[in-house]
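We begin with a single chain expressed as structure tokens, specifically the form predicted alone.
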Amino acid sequence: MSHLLSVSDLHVGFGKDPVANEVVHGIGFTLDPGETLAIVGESGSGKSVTALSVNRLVDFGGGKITGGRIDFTLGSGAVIDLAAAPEKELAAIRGREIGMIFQEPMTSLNPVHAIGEQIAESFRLHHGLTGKQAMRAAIDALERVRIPDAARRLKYHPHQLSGGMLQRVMIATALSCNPRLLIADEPTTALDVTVQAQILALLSELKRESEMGLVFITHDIGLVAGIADKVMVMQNGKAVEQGRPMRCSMIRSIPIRSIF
């Protein structure tokens, strides 16, 4: 039976020569429907590129992926490499197959809109709903993450929202397909402690309800210790530990060499 992701030796560079400017050097992980993957690491030690290249969304930020293979099961039971994937058939499966959830809301929510608008946008580009169909969809969207009186906070717009708020409002976004797999790049580092629990209590509950797999990606690894099925610690591009967590009640956030 094939993984939901499976990476093997994916090498990732940037600038005109990738090759010389490689920052991932020859990761790889596995990751079945219902686990949750910590990819824990210090600011630089290349664990976002290496979320950002499941997508192929490393491709706008100047990156490319220069080896590897990164397959992945489609709600098909196809297996594609994403790594030599065209962009045609991508964009098909990123926000359908693959949901991503960045750190900061704001800079991904468009100011000028409603956040009703933005998550129905998202139910008429994949669902073909329209008019009170998607924004229905975007109620409950909503109300699936908890979010009170859903119908009312629809027509906020997201300078009126609370961080965690817009954070829910991101969750529900990405959710919004049912997708198989749900990577998010340190979405609580903006957030105060209280909130983090909730966002972590939250996404690890939705994980259970839809038995998607969850990369989260995260600098302090006493974050995801409750919820991580698997950490990959990574340093210098490079993936210096690799298993199950240990000691989970007893990690705080306290530096990765202190822990390994």
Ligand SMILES: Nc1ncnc2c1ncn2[C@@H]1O[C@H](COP(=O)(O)OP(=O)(O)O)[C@@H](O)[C@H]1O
Second form
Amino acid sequence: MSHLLSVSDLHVGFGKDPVANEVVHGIGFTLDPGETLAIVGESGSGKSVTALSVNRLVDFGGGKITGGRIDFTLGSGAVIDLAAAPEKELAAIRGREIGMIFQEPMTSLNPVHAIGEQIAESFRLHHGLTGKQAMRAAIDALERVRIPDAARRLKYHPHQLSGGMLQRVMIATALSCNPRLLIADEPTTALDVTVQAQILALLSELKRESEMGLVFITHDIGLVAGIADKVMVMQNGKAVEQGRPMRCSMIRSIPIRSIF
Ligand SMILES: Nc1ncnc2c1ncn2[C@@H]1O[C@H](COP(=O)(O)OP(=O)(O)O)[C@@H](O)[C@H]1O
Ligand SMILES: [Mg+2]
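Next, give the form predicted in complex with this ligand, keeping in mind that what was shown is the form predicted alone.
To see the whole picture, the full complex is given below, headed by that same chain.
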């Protein structure tokens, strides 16, 4: 059986000479459906570049994959090497099979439009729903991420929602296509601690409901120790430690929450 995601010997660089300007130096990991991999490391260690390489958004930031494979099992059962796939195929996979959420939900939402419109748009685009159907789907999506009074909230504009609520909206949008893999790049870093825990618990529940694979990126090991099946600790573009959360010596030896 192939894994949902199998990254091997991944090298990524930037600029005119990406081999000379390499920032990710041969990392590898696997992820199965329903599993959570936490990628942990200090700022600048290569977590985001790794995540953005998986869905190849790294290309749009001037990055280039210079070596390795990113084998991803599609819903059809076919395995595709995302590291070598043409942009046309990647565009179809992004959003549909691989969802992504970022640290700053505000940057991904349009301040001019009500959130309901923006979620409904995703259902129009990806599922061909129209008018009322798309709005109904948007309400369901908000309910799925436990936003109370969802029908009323549809009319809210992004600036009328708290950071935690906005992140829920982003999660709802990312899940609107039922992705098989969700990449969450520090989705709780900008939130206060209580809200962080709520969002984390929500992601964990949603993952269990849908059997999707979750890659959760954070600089805070303490945050993910409880929900991760696997941890990869990155430093200077390398995986310096990999394993089950309880086996990682870095996690055992460092006082939780004080690291990085
Ligand atoms: N668009 C870019 N152009 C050039 N270098 C970049 C770019 N994005 C990231 N890097 C470099 O890659 C390294 C890893 O960055 P990143 O993956 O964003 O770190 P992290 O997410 O762990 O904080 C850093 O040295 C950073 O400066
Ligand atoms: Mg980052």
